[in-house]
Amino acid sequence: MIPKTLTVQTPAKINPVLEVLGKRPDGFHELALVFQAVGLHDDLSLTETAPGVRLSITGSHNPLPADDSNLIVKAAKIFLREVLNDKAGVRIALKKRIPLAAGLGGGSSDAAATLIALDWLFETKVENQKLQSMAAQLGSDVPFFLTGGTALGTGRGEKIFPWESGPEIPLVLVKPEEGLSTPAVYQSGKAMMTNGEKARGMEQVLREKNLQKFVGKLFNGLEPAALFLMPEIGEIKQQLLDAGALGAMVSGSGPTVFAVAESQEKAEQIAWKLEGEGWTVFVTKTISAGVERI
């Protein structure tokens, strides 16, 4: 009998709005943020095997562990234990495109995709609430990627409220060579505290499908901290704006900067102007989907 195999695409994300509301008793920060899936993606191929989890990785320029420290392995082990009582196993092949430590949620997206793909592969029809519970064990961004599209996140970012998707927005993503540690960004003491109104207000802005208004509402309370730790981010932002971007902002805890372009053609022109600077440059767009079978 031929083993069942399934391949899925796992999207990256940007955060058009990220507000830090304050520090919680558990040491984490209370957030209000907007998640937006984008077209840049990794590919995951899963094959049913005897019990156990094996992961292989291609496409990553940086060493990426394939052991129990990898979120994909953690996600697979949680699913196999909690849903299948460790009576089945999986071999997973990751083709990596989303940069590491970039503020684009690549690891979180891969973890969510692993849960979804295992549910499809083994036809277990796990309830959404159960999937959300497993995702929350893996990281604050993971629950968003179970739905993708556009959503408001609260708490540590793990409480997800899906929104109707806004307009398709052309984007340029620029990542410096070095990554940024999320804990270091929070621990810098440079984050800007706000009250959550900016994130909640973005839903109406997206409904209006006005690109200029959308750009005017971009906000990231972690950007001052990211700029403090990596001044190069400021240079990237300025170059993007000088090249014709309508607006630019750090995504998540950085260091990737996303820029909004008036058209896909304009996005290509902006990207061309920034290539050759030693940065990784992608042209993409916002998408209304999440994890998809291919």
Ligand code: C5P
Second form
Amino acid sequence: MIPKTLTVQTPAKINPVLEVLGKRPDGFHELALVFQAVGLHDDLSLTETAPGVRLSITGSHNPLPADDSNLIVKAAKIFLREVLNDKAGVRIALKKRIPLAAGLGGGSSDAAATLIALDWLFETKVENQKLQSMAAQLGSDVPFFLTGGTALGTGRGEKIFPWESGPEIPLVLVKPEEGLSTPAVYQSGKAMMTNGEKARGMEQVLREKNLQKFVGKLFNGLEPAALFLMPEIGEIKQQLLDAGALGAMVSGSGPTVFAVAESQEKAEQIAWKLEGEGWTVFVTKTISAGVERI
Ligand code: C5P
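Moving from the form predicted on its own, what structure would you give for the form predicted in complex with the ligand?
Then the entire complex follows, led off by the chain already shown.
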């Protein structure tokens, strides 16, 4: 019998607004943030096997372990144990495009895609609430990728409230050579604390589909921390604005900077100007989808 195989693509994200509300007793930070899926994506192919999990990776510039420390392996093990009592296994091939430690949610997206794709592969029809709880165990950003599109996140980022999707926005993503560690950014003491109104206010701004207004409302309370740890980010922002971007902001805990362009053509021009500086540059756009079968 031919083993069952399934291929999915899973997007990166940016955060048009990220507000840090305060530090919690459990060591995490209370957040109010907007998640937005973008066209840049990874691909995962899953094949049913005897019990166990095997992962192979292609396309990653930086070394990415394929062992138990990988979030895909963790996600697959949780799913196989909790849903299938370890009676089945999977072989997963990851084609990596989303850079690592970048603030683009690549690892979280791969983990969510693993949960969804396993549910599809084994036709287990797991309840959404169960998927959400497995996702939240894996990381604060993972639950968002179960829905994709545009959403508000609260709590440590794991409580997701999907929003109507906004306009298609052309973007340029620029990632410095080095990554940033999320805990280091949160623990730098440089995060700006705000009250969550900016994140909630973005829902109405997106409905108005006014690019200038959207750009004026971009905010990231972690940006001062990312800039403190990696001053090069300031230079990237300036170069993006000089090249004609309408606005530029660090995504998540960084160090990737996303820039908003008035058209896809303009985004291509901006990207072209920033290439050759040793940075990784992508032209992409906001999307209303999440994990998709291909
Ligand atoms: O949830 P996740 O594993 O992605 O978080 C990684 C680290 O980022 C946490 O251990 C914590 O240091 C920091 N973090 C935080 N507050 C959040 C999310 C993450 O302090 N809301």
